[in-house]
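Quick heads-up: it's one chain on its own, the form predicted alone, in structure tokens.
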Amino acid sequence: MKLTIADIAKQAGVSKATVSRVLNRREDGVGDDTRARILKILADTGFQPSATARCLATGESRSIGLIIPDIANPFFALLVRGAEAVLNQEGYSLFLCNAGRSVAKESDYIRALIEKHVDGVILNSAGSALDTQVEALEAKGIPVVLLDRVIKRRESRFGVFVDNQHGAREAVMYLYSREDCDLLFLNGPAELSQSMERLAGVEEALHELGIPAQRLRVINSDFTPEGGYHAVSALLGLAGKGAPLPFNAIFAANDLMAIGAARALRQRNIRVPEDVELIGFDDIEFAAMLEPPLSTIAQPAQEMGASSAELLLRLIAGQKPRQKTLVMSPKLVLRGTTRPRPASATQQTPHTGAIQNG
């Protein structure tokens, strides 16, 4: 016979409401001795409450949906790790949904999470042009926090982001501090918010330095190692065997594309950083393990994930934070894929952030 909350309450000599407070980790209305007695009975009996019954009784599922665009990208795993730590500490379960870079699949997950009566959703969208997913959640009264990727009407939504434009500017300012730099900017899909913002940072640096447009080449790829590899291989192939390199520095809009680009260079015996310098974006764990270790723009990924969960829990609790969006600062981490610069060449400008040697 399956135990019920009523059975636990009878054994403990308390009301069902008191047992419910203990199960839901609510501090109010339960004394320490009573809580300890109930927890001992729960442990001794192996009682497992029905999630469906609890949802019907309290209107809460104690579950959160987190949608990411690509589970194969280690950067998103760092976001998940940060969010999960906060949610688990507060007694919430996490439904992790991998959209596989598909807006259609993302929409399917939104419908599934609504059917599961989740208490809130953290959305790292596969696209940036459509806001129907957020509207579907809002129509059901489900709080939603955007993470990492901006979608339409950002100013009216809650979200946690990184300053992509600033990060890209930092990378390009460093590379162009070498006077003979001819740069390839390996960007992501043109329609995504990160790609637009990082391109804006590149253009800002060029304008500020007065660099002519012919010293920059921009190629859009897909944020994967394969995308970075094929883009660089194709460009080197067009140059022809023995021809001068069409660039001597690469800034890749994420580390995975930078890893692919490094492979393409290595296959053609092009030395990094002697012949071509390379900077990525994200600072995934693999970045420091490459040979040579990858210079990159480091995002505070776990902190971003944790902050998105904290913001969502405040919304679930009925609070309305005055600051709707949190924008975090990235930093340039210099490792083995870039050459050292004289101190005079990298003097900080009023907009320049921290540079860390890793």
Ligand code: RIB
Contents of the next structure:
Amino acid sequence: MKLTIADIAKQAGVSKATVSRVLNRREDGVGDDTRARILKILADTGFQPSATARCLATGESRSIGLIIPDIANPFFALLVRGAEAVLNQEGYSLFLCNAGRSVAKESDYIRALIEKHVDGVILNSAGSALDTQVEALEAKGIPVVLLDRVIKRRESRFGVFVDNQHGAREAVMYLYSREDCDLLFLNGPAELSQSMERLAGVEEALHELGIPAQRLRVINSDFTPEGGYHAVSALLGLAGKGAPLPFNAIFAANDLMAIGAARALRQRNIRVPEDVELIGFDDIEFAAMLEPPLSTIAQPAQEMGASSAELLLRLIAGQKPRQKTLVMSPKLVLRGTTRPRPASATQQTPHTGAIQNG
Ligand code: RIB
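Output the structure of the form predicted in complex with alpha-D-ribofuranose; the preceding block shows the form predicted alone.
Complete assembly follows, chain above in first position.
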């Protein structure tokens, strides 16, 4: 017959609440001798607490839901790694949900997490326009922290983000710190907050440089390598064989599209960075492994994930953090897909904090 907390409590001569405190690693309310006696009985019997029983007894499941938009993108793995380390440290287990870039699938996972009585959710949404997912959770009293992607207005939700506009501005200021830059901006899906904020950064840089916005060529793709490859291939195809290149610099709104774009260029014997310079966004672990290594805008992804978990645990503990949103700073990392600039050039278009050959 399956052992229950009541059986353990009876063997140890204590209350069920005392056994529950030991199971939940609570320091308060249990003497050392009692704790040792209970732990020995748990070990000797091989007792496995029932998550459902624990949830009914304490109202806590000690579990967190983490929803990411696309498990195929290594950027999200970095976010998960940071969040998981914090949650495991505090004795929480993680239900990782991959929305597969589908808001409908994301909503299905929200319902599943509610049924599992998770104590909180970290949501990196597949869509930026819908608030329904957050409202469904908050209606059940389940705290939500947004991670990386804003849903509607940033100030209305607890969240951890990166300064996308600043990162995009940095990339474009660097590319234009050469005389003849002719830029292609390969952006993500137009409706995502990421894409809107990065476009704003590109436009901010052009405005600062006195370059008419009409000069900017923008293609919205889908944050995948295939999307980047097909977008650049199509543009080069339009230009025709042997025609002058329609651009000599690409800023891609994520590393995966930059990788696809580099393949399209390579297939046409277009050299990077000699003929076309290339900067990505994210700094996934493969970026430095490419040949040439990818220059990119690095996001502090693991720190973002860790901070979102810390913020959520404070909400679960009933605290009211004064700072609702944390916006972290990205960093320009210059590697092999951009050309060095003479010192004078970068003074003309100041950009701060670029890491050389990071
Ligand atoms: O690579 C996927 C992109 O979408 C990243 O830049 C990240 O910000 C995510 O939201």
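Since the model is a prediction, treat every value here as computed from it, not as a measurement. Note that the rigid core is defined as the largest set of C-alphas that superpose within 1.5 Å between two forms. Residue numbers count along the first chain shown, from 1.
- Core-superposed comparison between the two forms: the C-alpha position of P212 differs by no less than 2 Å.
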